[in-house]
Every structure is written in structure tokens, then in C-alpha cells.
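So this first bit is one chain, no partners, the form predicted alone, shown in C-alpha cells.
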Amino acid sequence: MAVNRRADAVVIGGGVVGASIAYHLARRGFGRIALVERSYLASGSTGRCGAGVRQQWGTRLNCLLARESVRMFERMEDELGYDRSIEFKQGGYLLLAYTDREMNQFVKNVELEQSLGIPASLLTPAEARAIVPMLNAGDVLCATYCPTDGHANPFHVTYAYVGAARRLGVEVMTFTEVKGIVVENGRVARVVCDRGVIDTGVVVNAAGPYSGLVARMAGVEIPFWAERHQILVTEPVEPVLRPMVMSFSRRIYCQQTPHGSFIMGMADPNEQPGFSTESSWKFLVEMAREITRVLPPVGDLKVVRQWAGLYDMTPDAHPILGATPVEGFYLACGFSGHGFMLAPVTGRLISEIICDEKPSIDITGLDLGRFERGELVVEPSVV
């Protein structure tokens, strides 16, 4: 049977978003909180992600969310009392433009970012190559760079949040699968798990790519789908690449971790919705072809392994945050591949909403109702 027969809030999903929400709720003294995960912590998309953290976006909301999350990453170890390292490396992001349309968008992006205090700049191809000497800048039209962007270890970030949450009294229930959500008179009444039932008035859906399935348990439909994205890692070598290098038009990203390995991924525009996490030879071939055009010396590295994870996608590439028509049922999903980098601020915002506080960032436009209203603002800068 479940350890908690009664909880003031149940957070579904033991990835970094759920862990952040559980911690922030506990920090606000919300009461008895249960974090429920069907497998081990960070076993889903969190543990399979590229773990990049960037503030360079094409919409104001994503810029604001990412800017605040970076500030939270910078002080995370001290705030959470984590005695190890989350391995937050602020080596920057170098974004490459290969088309006129992309270049024009980058000019708009940098103007927006700078207006919000994000230290991004527009670069010539030569300036981009000065930052990344191995870059093939021959067909690059321009680039943007933000030195405070970076990368962290997704497992350590999750463990840091969970450790702090546990010290604040959160019950962490791993290997516990949610089977149903009981709604009575229009509000959440209990969560049915394979280890028992938890009576509660608040449920937060932070189940990543499975959030659509969890929402249906509460009778809520969201415009949402899961999509496979593949990634690989190479053998470690001496540090030669400081920033993350990314191209939206070529659909790739590549970075070198503090341990020396190169991590890189590539989106497939023909990928169909689904829950498959199998990795393919096609990805390996296409990834190698594209990355060696952009960073030729990487072609000499040996691939150690490759894998796939799931993005939780929305039509406008913005997350769905906040309340639903079912009282007590909240959403924190639809990050479209950017849940890790937005997890710190998401936890704080969701906890503020649940505690009836004014959100510290105005997230009007990220509610579920925007889809019915037709008020979508599409993020243009995504892989």
C-alpha cells in the first residue's frame, strides 16, 4: 500500500520538473506532499536529454522563463544544500544562421533578448569562428552568442531537488505507477496507484511525454503529443569546444561535457508521434554527416553509444502551465524538448499558482485555454 494515505498535493512525475515542483511546494510549506514516479528518478526524458540551458529565444515568454532559470541554476547548489556538483558549465550557446530567413529571425531575437537583459550578441561568421576555431564558417551567414548559456548534469540537478525536498518532508514514492485520478463534483479527490490510494485535493501533472495520458485520467484533454528525439555521445577528449553549437535549419546541436565527451542530437522532421525510444542507424549516419559539415574535426571521434528520448510537444512549442477545468488539477508539461532548462522556474511558478500567490513572472498565455481561444504564439527558434 502507498505510504501516504493522505497528501495535500501529489506531484506525478519524478523527472526534473516534478522534483522542482515538489521542492518549491514544500519550501512554501504547502503541507504533506507526495512525489510519485513509476520507475527510478530521472528515468524518463530527464535522464535522456541533452541538458542544455539557453536564453536565446524568439518569444518574450521563453526568454523570461529561461533567463530566470539560468539565475536559479547559478545558485542552485547553495540553495538546495547539494554537497556534490550539478556540473553547471556556462560555456555559452553559439547559434548559427544558414538562410536569410534565419538571419532575419536572429536579428529580431537578439533585439528582444538584449531588451530583457540577456547578454546575447549578433556575430559575423569570422567572430563565430573566433569563439569556435573548429567551426566551418564557409556557409554561415551570421551567428548569435550568449556567454551565460550552458549545460548541467540532469541527474545531479534532479537529485539536488529531491534531496532538498526530502529534507522538507516530501514523500518520494519511486516504482509507484499512477493508475487513475478520481474526480468528484468537478475537483480532484484521490490518486489511485498500484501501491494504494492517496486522498488529495491537489494533483500536478508533470509526467513529461506521458502527460496526455495522465490528463485523460482526470478527464482533461490537452493538445499534446510525444515525439522521439535521438542523441549520441562520443569518447572523451581534451577540452576543445566551450559553447553549445546549434543550428535550427540543420536541426542539430553539439556540445562538449565537462568530462570531455561530445553530446549531440538531431531532430527528424518526419518523426511521427509515439512513445518509441529505440535508436536507429539512420540517425547515426545523418548525425555524422551534418556535424562533420559544421565541426569537421568531430569526425575523428569514436561514438560510445546512442539513445533516444521523448519530447512532450505542443503546437506552439510553449509549455502548458497552470490550472485546468478540473479544480485542483494542474499542468506542467508540453515543454517541447526544453523541460530541463525551464524546470527551476517552473517549479517556483507552479507552487506560486497552487498557493494562490501572484506568479513572479507573468505567464499569461501559457494556460491550457490558449488553444481553445486560438491565442498561440509560436516559438520560431527550436530544433
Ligand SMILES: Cc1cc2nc3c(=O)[nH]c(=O)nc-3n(C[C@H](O)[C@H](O)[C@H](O)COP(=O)(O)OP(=O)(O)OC[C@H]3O[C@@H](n4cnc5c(N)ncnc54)[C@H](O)[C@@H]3O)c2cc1C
Contents of the next structure:
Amino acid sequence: MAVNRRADAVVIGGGVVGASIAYHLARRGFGRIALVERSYLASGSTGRCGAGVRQQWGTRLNCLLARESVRMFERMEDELGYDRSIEFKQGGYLLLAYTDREMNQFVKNVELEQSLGIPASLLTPAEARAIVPMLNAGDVLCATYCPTDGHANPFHVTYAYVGAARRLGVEVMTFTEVKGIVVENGRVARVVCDRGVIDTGVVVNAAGPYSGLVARMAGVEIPFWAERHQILVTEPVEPVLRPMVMSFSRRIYCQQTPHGSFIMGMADPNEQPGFSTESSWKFLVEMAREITRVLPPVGDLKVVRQWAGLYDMTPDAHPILGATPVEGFYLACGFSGHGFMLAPVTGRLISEIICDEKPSIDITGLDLGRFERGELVVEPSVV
Amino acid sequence: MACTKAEEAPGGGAAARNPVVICRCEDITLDEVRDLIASGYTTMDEIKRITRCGMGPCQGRTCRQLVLAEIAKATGKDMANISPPRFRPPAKPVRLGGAVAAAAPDVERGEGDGRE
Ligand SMILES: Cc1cc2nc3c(=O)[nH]c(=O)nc-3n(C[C@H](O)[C@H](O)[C@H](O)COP(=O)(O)OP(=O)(O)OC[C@H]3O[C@@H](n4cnc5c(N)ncnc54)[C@H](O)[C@@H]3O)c2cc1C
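Since we've got the form predicted alone here, give me the form predicted in complex with the named molecule too.
Below is the whole assembly, all chains and molecules, this chain first.
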């Protein structure tokens, strides 16, 4: 495959975010677009994620972005003409509160969500058990539930976007690594890859946890770090768990995929910034301990595989979206553990910004400048 | 494209044409794998992730060699140059309840639901 000599836009990163951006740019007829990925598609965080999609958030912006993404997931197979299933299952998210602080936050969150038309509600422990009969509701104080939340298959979503992008003429360059970005007179001029140089006036940084390094290539510093998160999958069993079950204070989530396997993850508060994706026995044990307390029958399931991936973290757990001081250089990174669910709407918004259209959701508050201005939008409800 | 091939075998689909199963854990046929390679998925990692081939309890101990050989055949690459997916822990499936008990027998026993 020959490397382009010239493109109207280069999207760096073949994860779900880059795939969505490339597709949306092509759909807007932006011209010649190259999607550059140093390994295979979805080889980064995307292919390692829990792939949950929830609209129950503590900030207005996250609620709005997630709500719009859910609408996009619902129509995705048709819109993208994908001949497989993206396995979008809307079994809801059940969030459990174990502390007073969590309960107070949940009351506020549900009020906010309902005001934005998100069908979330506050449940008693007994009501939560009616939705998840295997739940140990003993020490649960309350729960919130939104039936239209769910999860999808991250590989299929990425391949669906890339397939549609290819049909619209996007050149997909896998196993091609970006090594440098040349800026001339404050403007992006070219992207230097290990397999050639692409002249371009527009570069989108969707390099996931490596976005900090890619931004630096263009001389842009972003407040940003990568953090390992571990996850595991069990053997498949018959469908017994409809919603994703999640607890912020226990730092866990667990879902049953349409395939029948259970996927679950747990955050480690002592995890240091870094790029390691090693799996640990400690995670398996702690995960097992927490999940068998919350959903005791899960203890009978066998783990067939565990792995790890990287969160791309920002100080306020919101993504950094939009332009930078370098003209033509755009950021779509810092998703802080929820970039899969925000990918559909992110692709649309970034393409609108690049095409000089008014973004369909006002995301001026998510620009890079917010850190310098001290205008962080802190999200209280993350794992 | 996978869909054009399927049209050649009306009403059949991959399994009807050549029911050679190469991944026994996830029930994946040779033809499904060949269709994917023909539609441009030429890495084991992608084929694994689309079909779940090699994601079952045996972690691909049987199928990965077969899939790598198919990729080599279709792409003309040497098998040694096609990167195999990683084996991930645990090496053998472990019960979640068992992992709890094995890790901290003193703390865990007598608590919770009495498993193990
Ligand atoms: C364990 C775990 C669980 C998660 N659970 C969820 C969840 O339930 N819901 C949710 O919404 N999100 C979840 N996430 C977060 C989600 O995975 C990410 O936010 C999302 O996948 C980000 O997508 P991306 O395309 O930006 O990044 P990535 O998928 O990492 O893609 C970036 C790509 O850029 C490539 N790249 C990097 N540098 C270069 C370079 N120099 N040149 C060329 N290519 C380059 C990488 O190879 C990579 O493929 C989870 C993450 C983890 C690790």
C-alpha cells in the first residue's frame, strides 16, 4: 500500500474514536481522508474495553453526549450498512449506592438526567433486586436504573465505521505509525509516518492513551495521562443478567454479553500512570472478591481470559475536544474511561468543527483552553 | 466481500458450504474464516475479534495454527511472519469463587455465602 502524498485530513488512531471521525468527515464530503493506525484496527483501548454505554452521568455535558450517542448506536447498523451485528444490547445500567455520599449524588444525578429526557429513575434495594434477582441487596442503600443504557461490541462498532468510511473513499492505513507532525507558521503542514510523508492541512489526534505523545509532536502540551485498567471474561452461560451492574464506591462493573459470557472490570485506586498492559493475579482475586459479594452466583462462573487496557485520563474526567493553538490540529482524546460510548457523537462533533459548522451540541467547555482558564467540568460518577 | 460469497450458496451460509469446524469452543467454520480473509481481515487478531475464534476456554490452542495457515495461504506470507495473538491468563479457566478462596482462605472463610 503506497502512502498518500497529500490528504485533506489525516486522522491519527484506528480505534473507535478515529474510525468515527474518519467516517463522519467523509460523510460531510471533506475530501481525501487518511486514517492512520500503527497496528491493526481496534488494537488499542477500544479492543480492550468494557464497551458499556450509559447515560447516567453527573454533568450535563456527559449526559447530553451520551444521550446522543445512544440514539446513534440504535441506528448504527442501518446508517453504516454493516452486514454483521454491532451487538448493541439495551439491557439498562443498574448503579448501586453503598454510602450516603453516593446516595446524595444519585439523587442529584437522576434529577439532572430526567430534566434532559433520560429515562433514569431512583430505585429501592428491593426494586433493584426485581431487575437483577441475583443481586445481594443487603448493604445496598439505593440504586438508579436507566433502561435504554447498554453495551455493544467494540470490534464490530469500529469495523462498521471503518467499512463505511472505506466505501466513502477514506484510505485506511494500518501498520503505519506517525512519527512526527510538521508545523509551519503555526499551521499543520505534514504528517511524517514510518512509511512515508503525508502533506495535509488538518490533523486529528485520536491516538487514545498515546494522544499526549502525539500532541507533543505538534508542540501542543495537554494535561493527560494513561492508566492501566484490568478486565476479565468468563465462559458463556444462558442469559441471566440483563443490565450492566456498576458501583462507584466498589469501583466495579459487570455485564453479560449477548454471547453469554460475563465481562467485568475493577479500578485500582493505587494504579500509577503508565503504559503497562500486564494482567495481574491481584486483580483477579480482588475482582472475584467484590463481584461474589455483589452478585454471589457469579462465583460459579469460570474465568477464561483476563487482560488490561489503558484509560486516557484528564484532570476532570471529561474528554478534550476541538481546536488547539496550532491551526489545523484538533484533539479528540482524554475520554477517561468512557470513550467507547462517546465515540459516535464525538465523530460527528469533530467533523462539524473541522467543517466550520456550528456543533450540534455546544462543547466549547470541553476545549483544551479550559485547563488554563481553570474551568474544569468535574464528573463525580466514574469507575 | 462476505455477502457476495454467501449469495453463491443461497439459503446456506458458511456452514452449509463447508462445515469444517476449526474452532471447537466457539463453533467457527473454515469457510467463515476464509470469507473474512477474502474481505480483507488478514490478521489473526482481527479474525479472533470478529468471530471469537480462539477466545473460548482453550484460548486457541487448536485453531490459531489453522487460522495462521489460512492467512499464510491467502496472503502468500510466510507463517513465521504473521503475528499470532497473545495467550492471556489464566492458562486454564478458574472459577471466580475459587479465586477468592485460594487467595485468602483465612479472611474469606465463614464470610459471605459459604461458597468453597
Ligand atoms: C478495561 C477498560 C474498560 C473500559 N470500559 C469502557 C466502557 O465500558 N465504556 C466506554 O465507553 N469506554 C470504556 N473504556 C474506555 C475506552 O476503551 C476508550 O475511551 C476508547 O476506546 C478510546 O478510543 P480511542 O479510539 O480514542 O483510543 P484507542 O482505541 O486506544 O485508539 C487509539 C489508536 O491510536 C493508535 N496510535 C497511537 N499512537 C499512534 C501513532 N503514533 N501512530 C499511529 N497510530 C497510533 C493506537 O495503536 C490505537 O489503536 C474502557 C477502557 C478500558 C481500558
